[in-house]
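First, one chain by itself: the form predicted alone, in structure tokens.
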Amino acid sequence: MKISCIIVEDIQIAADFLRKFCEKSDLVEVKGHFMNVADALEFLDREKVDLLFLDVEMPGANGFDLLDRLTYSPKIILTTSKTEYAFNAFQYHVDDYLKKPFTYKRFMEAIEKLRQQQAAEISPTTTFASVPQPDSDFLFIKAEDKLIKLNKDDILFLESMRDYVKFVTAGKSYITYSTLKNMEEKLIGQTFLKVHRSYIVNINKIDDIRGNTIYVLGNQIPIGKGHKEDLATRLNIL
């Protein structure tokens, strides 16, 4: 199955260059090209894709603004001619970073990495050891070379760490090989809510909210713009 994508790039020749690589690979289907964040978000509100090729500098809102407003978590490959965005890319847990001009070989390395991640997401050996029932009050995760039982009520929040997810409790953190998307499918709809591209929080553990930051037992968790409305609804904010 091909990876569906959109290209968000304000320079037409760069977008054409990337589209040719996608077509040549026969692994990536381009669903659209958008020259600004607003048009891309309008499309993404109607249709979900697997992958975004995302430039950073564009007229108006930039690529990181788009990531703040996304309400779901597609794979993200940044495409930029500048290296100074590497730290922000790390903070946003993007899946790869293609510095322009990049070769077809480098492009394919990024695509193969995503295909391996997708395979891992659907493999039962890389997620939970056993899928809990919807009314189960615990789950098992693979961490520290063993299966660890976690009571859901003990989990403060989950943080994406690229190919891994960190479960944070009051006493300890556990890192398991998986993706936040997979965890979202298992936990969202109970007491857990995705509040940012990289975070799922146990809403019963929220101490307070200040501006765009949630505080949970001394931990600061950012609120993505695209998740503010859901958070307000779930918390019954007046």
The other form holds:
Amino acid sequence: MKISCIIVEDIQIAADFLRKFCEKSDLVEVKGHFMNVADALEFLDREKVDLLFLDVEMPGANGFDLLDRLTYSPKIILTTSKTEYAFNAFQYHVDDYLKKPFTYKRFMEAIEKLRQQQAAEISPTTTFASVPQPDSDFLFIKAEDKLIKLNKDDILFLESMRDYVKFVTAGKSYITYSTLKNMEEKLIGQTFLKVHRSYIVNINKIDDIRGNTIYVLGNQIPIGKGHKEDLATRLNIL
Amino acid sequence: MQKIRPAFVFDENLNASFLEELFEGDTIYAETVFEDFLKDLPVYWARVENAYNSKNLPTLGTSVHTCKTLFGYVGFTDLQELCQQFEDKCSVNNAEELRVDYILLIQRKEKAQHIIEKEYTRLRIFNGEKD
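Could you switch over to the form predicted together with its partner chain, since the one displayed so far is the form predicted alone?
Every component of the complex follows; first up is the chain already shown.
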């Protein structure tokens, strides 16, 4: 199955190259090209895609603003001619970084890497090692070379670490090989809520919220712009 | 006997090895890109001029950044570096301090535009002969 994508890019030549590379690969289907963040977000509100090719510097809002507003987690490949964004890219857990102009060879390296990640995510040997019963109070995660039982109620929050997810409890953190997307499907419900591209939080554990930050037992969790509304409706605000 | 046609050789001012890798011998597409460059550059450069004249340095930096990307697609990797330096200076210098660099940038941009105009013509002739 082809990877569906959109291109968010304000330079037409760059977008044309990308589209051409996608077509040539026969692995990636371009669902649309948008010259700015607002138009891309409008599309993404209606339709989900597997991958975003995202320019950083665009008129108005930039690529990181789009990531802040996203309410789900497609794969992200940043396309920019500035290397200074590497740190931000790391913070936002982008999947790859293509420095413009890039060749077809470099493009294919990025796509192959994504395909390998996708294969790992759906492979039964590498997926989240729990036996998730939607209504059960616990789950098992594969960490520290064993299966560890975690009571859902003990989990404060989950943090994405690229191909790994960190489960944070009051006393200890556990890192397991999986993705936040997998966790979303297994945990989101009554008590767990995705509040940022990289964080899922246990609502029962929130101490307070100040501005765009959630405080959970001394930990600070950012609230993504696109998740604010969801969070507000889920909180019991008097 | 079929005549073997020599490959297109890009101007020595351009990063030819990069362009060969980028276009992979597709001179038709190279012609399209060079044509688009000549169409787009004046539009983007007008933003640079407006920003400089109005001393709007953040916009000036962003506009030069866009031109820098554009230069890369036609093989002006050295000019990309100059743009990057100018872009960096936009965040620390004032318009007056940037004057000399700005004049240099204009000169280099005009030279680049001229080279691409010639390359575009050469590509058109080359591709025309192919038909």
